[in-house]
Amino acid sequence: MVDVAAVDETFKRLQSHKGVLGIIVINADGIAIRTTFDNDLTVQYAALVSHFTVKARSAVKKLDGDNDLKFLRIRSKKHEIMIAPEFEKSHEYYLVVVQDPSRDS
């Protein structure tokens, strides 16, 4: 079970960083359980990031069966999406942070 106080503290700490546009916690089924985005954007990010993370983890495992995905970072012209699939010990939740890399300094 996730410690709600720890999640709240993590959200506050991450939101204080310059350039952070939003934060989502997604469960293993790709459903957002906590977010700072509006509903439409949350649903879109949750579905796509969840699917992408599963594929990335599978690729890492296929390349080396003893290895596992620890962190995933996607950078585009507009945004940077950082995914921590090991946000908590049971690996049932992903932490996703979306930021504007031009505003991080």
The other form holds:
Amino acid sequence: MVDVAAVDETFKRLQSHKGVLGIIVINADGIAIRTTFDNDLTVQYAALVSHFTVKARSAVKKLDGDNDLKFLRIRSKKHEIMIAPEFEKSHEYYLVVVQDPSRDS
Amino acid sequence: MAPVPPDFEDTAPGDARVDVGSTWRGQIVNSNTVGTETHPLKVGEVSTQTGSKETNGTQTDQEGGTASSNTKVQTAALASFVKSVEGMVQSELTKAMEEAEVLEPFTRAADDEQEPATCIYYLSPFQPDDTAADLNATSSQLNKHRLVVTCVSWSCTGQTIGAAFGRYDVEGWCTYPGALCTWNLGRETMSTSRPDHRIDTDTCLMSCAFHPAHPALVAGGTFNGELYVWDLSLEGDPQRGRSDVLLDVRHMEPIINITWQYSLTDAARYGTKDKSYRLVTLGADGKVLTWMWHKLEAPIFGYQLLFPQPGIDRRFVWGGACMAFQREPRGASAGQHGGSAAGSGAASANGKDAKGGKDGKGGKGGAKDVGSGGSGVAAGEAAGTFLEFSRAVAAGERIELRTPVREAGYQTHAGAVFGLDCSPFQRELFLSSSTDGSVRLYSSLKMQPLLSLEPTSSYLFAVHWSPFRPMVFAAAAADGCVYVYDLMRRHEVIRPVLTLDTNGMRKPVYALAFNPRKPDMLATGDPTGIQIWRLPSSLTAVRRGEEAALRKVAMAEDVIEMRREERERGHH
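Okay, that one was the form predicted alone. Can I see the form predicted together with the partner chain too?
To see the whole picture, the full complex is given below, headed by that same chain.
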């Protein structure tokens, strides 16, 4: 239970940043295990982002076998989508943060 | 039986009465009342139902205690993962925020998206008092003479805005009182309906100008050609000087424009900053007079604008409609504000005379831009000439005024030219705006305009360069809009980047002034009052290489063509 509280704390800290719209943690199967978005948006993000991250990672690894993907930031017209992945076999997760930098709150 | 049609030959002229029977009354169709009915609707009711129902349930058996331990491991893994990436995500979030702030104007420019300007104040002495202290509002609060804002001017500190109130539609003698109103925007207790100073004049006030170095000195020109200088810091009567109305050499028509010009001679003679400036006034009668503001009894020099006419030896007085002086580019000589000692000006006159041009009909086809060499205080003129002149004026001698017109060959507008402004960054560039609805960019060295823009089909009354952005200018139109252009934009130079709808009622905007100190402030004057606008940052922050780009524009023959070539080169 201490661990759950720690995760919640982290979520709160991230959420307090300017312009953060939502946070999702996705597991290796592309299933969201923790989210602040509503259901539809979460499912969409989870499916699309995990695909994208796997593709990006394979690109990095194919260029150099010893290299690995550390972080992904997608700047779109409206948002910044940040993806922090972890590819360790036992705990493969992606943390997704969506931010709108032009928003004040 | 139809009546026999009258035969006109039957009747004697004495009893000339002929009855003509109606040809249509007999043809009215007979009408009958007939009823009709439908059969009543048939309604049936049928119900249906299923015979039986069945419920099924299913369930999995729980498998030992592995699941709970598994989730424990998972949450632990999750917590450690979240913890490990948190720092990275946080720093990226802050970074993204900072980047977005820095890149914001550029992304807008790239998208050609324009932030709107906001109207921060609406100032007018003729509106219901917002403080609502006195219910029996004085008559001065009602605009019974239907005065309009004829001119706006910022003080040198950029704190105070002054507006001249007068009328453009006066015929013959002016019997309407005018006024000069000033508001200090820096004051905490500023009232938008009650100006800090209100100076009433006998006739309509047609122009005003704040001193470029002294924040309280302001000059005003009236409809009958009188020139005033007021000092707003004086207690009681602020009037410091007034021109003699009976002098032989004076304006006999409204003073259209007042400009303060720096004079090296005066600076050397008086040594004070405020007395280093002379006043140059343009009258609708085509006279350009130079005054010392502290000795307004008589002008120290004067010119008459005479225009050569092709084919005829004689020169004509067309009158004046606007005036602007070339300014020393920034940084060339730090001490000089505005006018250069050897300043040549560009004055302009419209078709027949100023009054005729105002309704747009008189000025048809006759507008001409005229670069007048050495109007104002030319260094070449010996000081002795001035003295002689003023002595002669004082003695009431008849004086032949010289004409300063050097160049009259600029391509003419199709209507009267009411707006003129020289670039503060590039000597030879000047803008003109006309009642034909076009703004043109000229180089004083070329007869053809470098650029011709048509923001609207209505009249344009004023055009001004931004004092901060070399490539930005604004034009005020009779349809109530102010069109702001930015030649730095990569796409669509010919379209205004920003349109300010000042009153929403399509009432003309007669005056326009950029704040000399605060890049984001713009004042506009329309028939109801003045608006103070806050311009978006994209129009106030100087872009890299902007002055170089302006120099390039000055060298070009045709700006649109130049842009096209640039773009094509960019593509290859």
